[in-house]
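The chain below stands alone, shown as structure tokens; this is the form predicted on its own.
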Amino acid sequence: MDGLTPTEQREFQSRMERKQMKEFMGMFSNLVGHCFDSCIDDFTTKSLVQRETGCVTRCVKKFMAGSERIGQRFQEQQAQMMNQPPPGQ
């Protein structure tokens, strides 16, 4: 970044937000159908009941935890990467 310039650097920025919201909203879409379909099967309510609230709760928190390992194994990976000699050295 520090070959461009102010205007191209507030643009490359800009980009990566962008690419992050995209990313994340995603991310929210597949979670919202995965434990919509895993869990909401009654539709005489107008509510959640309580099944239904208890499996999404599950469902969320397994969802996040294992997004965070995937993340976390994905940065030990890239440190592993990085302290590994260029190939041909």
The other form holds:
Amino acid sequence: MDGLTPTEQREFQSRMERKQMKEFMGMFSNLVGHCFDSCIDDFTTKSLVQRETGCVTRCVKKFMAGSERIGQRFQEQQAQMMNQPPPGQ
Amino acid sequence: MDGLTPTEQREFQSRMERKQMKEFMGMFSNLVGHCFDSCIDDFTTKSLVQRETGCVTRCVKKFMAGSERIGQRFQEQQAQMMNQPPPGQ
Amino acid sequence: MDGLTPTEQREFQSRMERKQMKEFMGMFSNLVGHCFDSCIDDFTTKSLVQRETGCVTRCVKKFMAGSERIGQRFQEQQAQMMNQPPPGQ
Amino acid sequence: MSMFGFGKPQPSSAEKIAAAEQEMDLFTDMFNKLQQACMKKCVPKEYREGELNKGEGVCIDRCSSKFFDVQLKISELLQAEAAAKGATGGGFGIGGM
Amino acid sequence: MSMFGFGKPQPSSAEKIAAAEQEMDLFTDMFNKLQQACMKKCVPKEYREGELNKGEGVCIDRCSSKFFDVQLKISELLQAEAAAKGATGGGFGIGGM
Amino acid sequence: MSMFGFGKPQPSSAEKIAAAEQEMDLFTDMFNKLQQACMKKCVPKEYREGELNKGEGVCIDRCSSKFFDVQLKISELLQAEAAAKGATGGGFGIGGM
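Form predicted on its own done; form predicted together with its partner chain now:
Time for the whole complex; same chain goes first.
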């Protein structure tokens, strides 16, 4: 991002921030959708029962642990791709 | 949205209209996808048979009824959240 | 797109190009997701085994063949809709 | 949407661009839905061969045709619904709550 | 986002517009997720009738209520997590790797 | 966006910004697909415990590795396809019909 004027840099940064916010919101709504779908199956009550609350808590923890691990692999792979010429060139 | 100039307000409103149109289109394509997937399973003919047309009609009606009911719950919950301080503050 | 100034036409074209790039990327990531999900089920090794590589290759070929055929039907239907007044008017 | 083409040139051409973009988005979205639906209905996920066989090809043709019929049917139903609700607009899901 | 509270009104109103848009996007997204989840849990896909029957309606009410509970619970868990990680920000998936 | 329409160097930097945004979008999209795929393959949805157990962790590592292989394989296949079709560009689905 060299060669940008200060105004452009500010514009770029503010767009990146909006994008990150959007990604965070997307992650949040996916997490809600996934853990709801996995944990809630009893519609005889209108409030969460203890079993469901526990399941949601574990679902979030596990999702975050998995997400972190996958993120590490993803970063390693990006780094590796940087240090390696593309095949066939 | 106070403190916007008239030009900004017009721009804002036109973006909101485009967004609503986009949401409507998204809803439409989801509805087509969902009712097609639920109702169409016979590929020995190239036109809809009566059973399929009926299923699609009921699917749309039910989707709209469900959508309206869920929309009411959603609005009530938004209203409730406005009148209540967030937990832990 | 008549009545656009040259600047607007350039802007329009560059947005269309970005949109096509975005669609291509969306198609690519859907293809990766779909063929991975269909072909990979053995996690006792960390590299693809021959059976998996073959399955991915066939999956891509078949997806492209299907995509092309569906695209033809889609185009025919667009053309037909152009030559036909909308129903009820 | 075509009724917006009469005012001054500047806003009108911005509107035109936006409308053309939205139409393109809807086409892409519909094509993706169609592809997803008909690949799921017609092509088994085992991938024992790379070609579409004859049965799969015929199935895709009929599936596409039925998909267009469903699209048309649903757009008619939504128009009838909108007409029945009068000129109050919207009336659907979040937009019309 | 909080860093934008300084200078002249114009950039700030562009920011306001962007924030209002994002809030609207989140609402739409959540409504869609809710609808998808509760139609799946409460309404069978056979479509033998066009009306919501009583059982389906009650199920949708309870399902919506539980969905809001899950949403609240998860937002609390994420806030607690963020607090535990201190003021380092992010700390989630791609954003915080 | 309209503020970029004035002198020579600026349009090029607008392009740079757009390209950087698109790259970021592709990364995010791929990360999401990877996460979805490997959580589905490796982590059962019962959630009897909050930690990743050892088997799940190892499965995620291998699953990620295979996902990258599939990504690379498919990008090679598409490049070969594009090369075979010559410099006519596109040649895929809606973009290249």
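Please read these numbers as outputs of a predicted model, since none were measured by experiment. Numbering follows the first chain given and starts at 1. Definition used throughout: the rigid core is the maximal C-alpha set that superposes within 1.5 Å between two forms.
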Query raised in the report: After a core superposition, would you say Ser29 shifts its C-alpha by at least 2 Å between the two forms?
Result: no
